[in-house]
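Just one chain is shown here, as structure tokens, and it is the form predicted alone.
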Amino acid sequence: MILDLHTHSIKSDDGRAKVENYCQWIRSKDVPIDGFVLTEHRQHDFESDYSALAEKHGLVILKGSEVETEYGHVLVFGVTEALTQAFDFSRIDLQLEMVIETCEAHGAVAAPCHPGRPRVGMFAHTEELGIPKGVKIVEIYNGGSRDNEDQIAIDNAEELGYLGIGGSDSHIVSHIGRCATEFSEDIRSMDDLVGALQAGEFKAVTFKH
């Protein structure tokens, strides 16, 4: 089962894609994914219900978040009301180690995304700030990566023993599914996804040309 773990809709301040249009694009273009996770910037969207869209298009649509730390941006899977009260998702100066520790305490998973990117990627800061504690998973394939950003992520993840996920980081409809994550088990809910991530039963895949 293949899921794009990093997407943005019009709920994000810089997103230009409607969720329904993502679904239509995936089906009309035969994009090789079974669903996607909406990871809106600095928030968690508790209000939107995409279950009817998911059923109509035969796709899995889940919701996570993307938060910002001194090491760069981090995807969070398994967000609960209690977790959003434990730290302020809207801040741009969260501490990565605190985010990881707090997420684990709440049964969630935190994974630094596009870590090979300048400024907003974790590996741009490790020389100055050191290797952060608690990181287990990083995004090694990102659909918006340029130059050697993914290779930096892959090389550092391998050296440090991190597992790798993939996501398109799509902000417009046509970018969805460029990178994704393949799971050996069926993923139908966020609990399924968190369990598979915690178990390490996945691999990053890329469909970029």
Contents of the next structure:
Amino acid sequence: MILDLHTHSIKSDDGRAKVENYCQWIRSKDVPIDGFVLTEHRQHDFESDYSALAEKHGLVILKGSEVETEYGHVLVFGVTEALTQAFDFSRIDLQLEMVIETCEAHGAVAAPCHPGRPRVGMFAHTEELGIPKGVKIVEIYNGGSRDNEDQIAIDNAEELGYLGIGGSDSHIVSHIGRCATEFSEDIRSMDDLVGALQAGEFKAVTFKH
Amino acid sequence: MAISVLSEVEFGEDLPAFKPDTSLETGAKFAKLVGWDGPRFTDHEAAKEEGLAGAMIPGILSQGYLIAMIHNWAPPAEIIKVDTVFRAAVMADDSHTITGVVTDIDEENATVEIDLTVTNEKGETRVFGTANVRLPK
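Output the form predicted in complex with its partner chain next; the form predicted alone has already been displayed.
Below is the whole assembly, all chains and molecules, this chain first.
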């Protein structure tokens, strides 16, 4: 089962894609993914219900978040009301180690995304700030990467023993599914996804060409 | 075939790719015409002294190219909005390609949404965005 773990809709300030159009696009273009996770910037969208769309198109649609820390951006899977009260998702100066620790305490998973990117990627900051504690998973394939950003992520993840996930980081419809994550088990809910991530049963895949 | 009416448009349809003129000469000429006569648009070495990778194409020229691509595809299209996110600069003298694809059709309002992407020779997305255009029914 393949899920794009990093997508944005019009709920994000720089997102331009409607979720319905993502679904139409995946089906009409035979994009090789079975679903996607909406990871809106600096927030968690509790309100939107995409279950009818998911059923109509036969796709898994889940919701996570993308928060911002001193080490750059971080995907969060398994967000609950309690977790959003534990720290302020809207801040751009969260502490990565606190985010990881708090997520774990709430049964969620935090994974730095596009870590090879200047400024907003974790490995741009490790020389100055040191290797942060608690990181287990990083995004090694990102659909928006330029130059050798993915390679920096892959090399550093390998050196530090991190597991790798993939996501398109799509902000417009036609960019969904460029990168994704393959799971050995069926993923139907956020609980399934968090369980698979915690178990390390996945691998990053890329469809960029 | 150029599009003349909404009913000719299909979801997922690719617009003909467009190769914009991103030469330093054209970018610099445009910058001077619009009063942006700074070295970052006119001189690679001077741009590097500003900390840039080289001279850039002015953003509004890139947006003009996006609109030109849409009009090449559908000459009667009324451009309602072009909404772009510049992830990285469009570098002068680098070859770029603009692609567009139809991602939404609103038959009631006779509008179409188009995803727009500007990529360089390495296939890196420099600019992405969407356009909303109205077509005759």
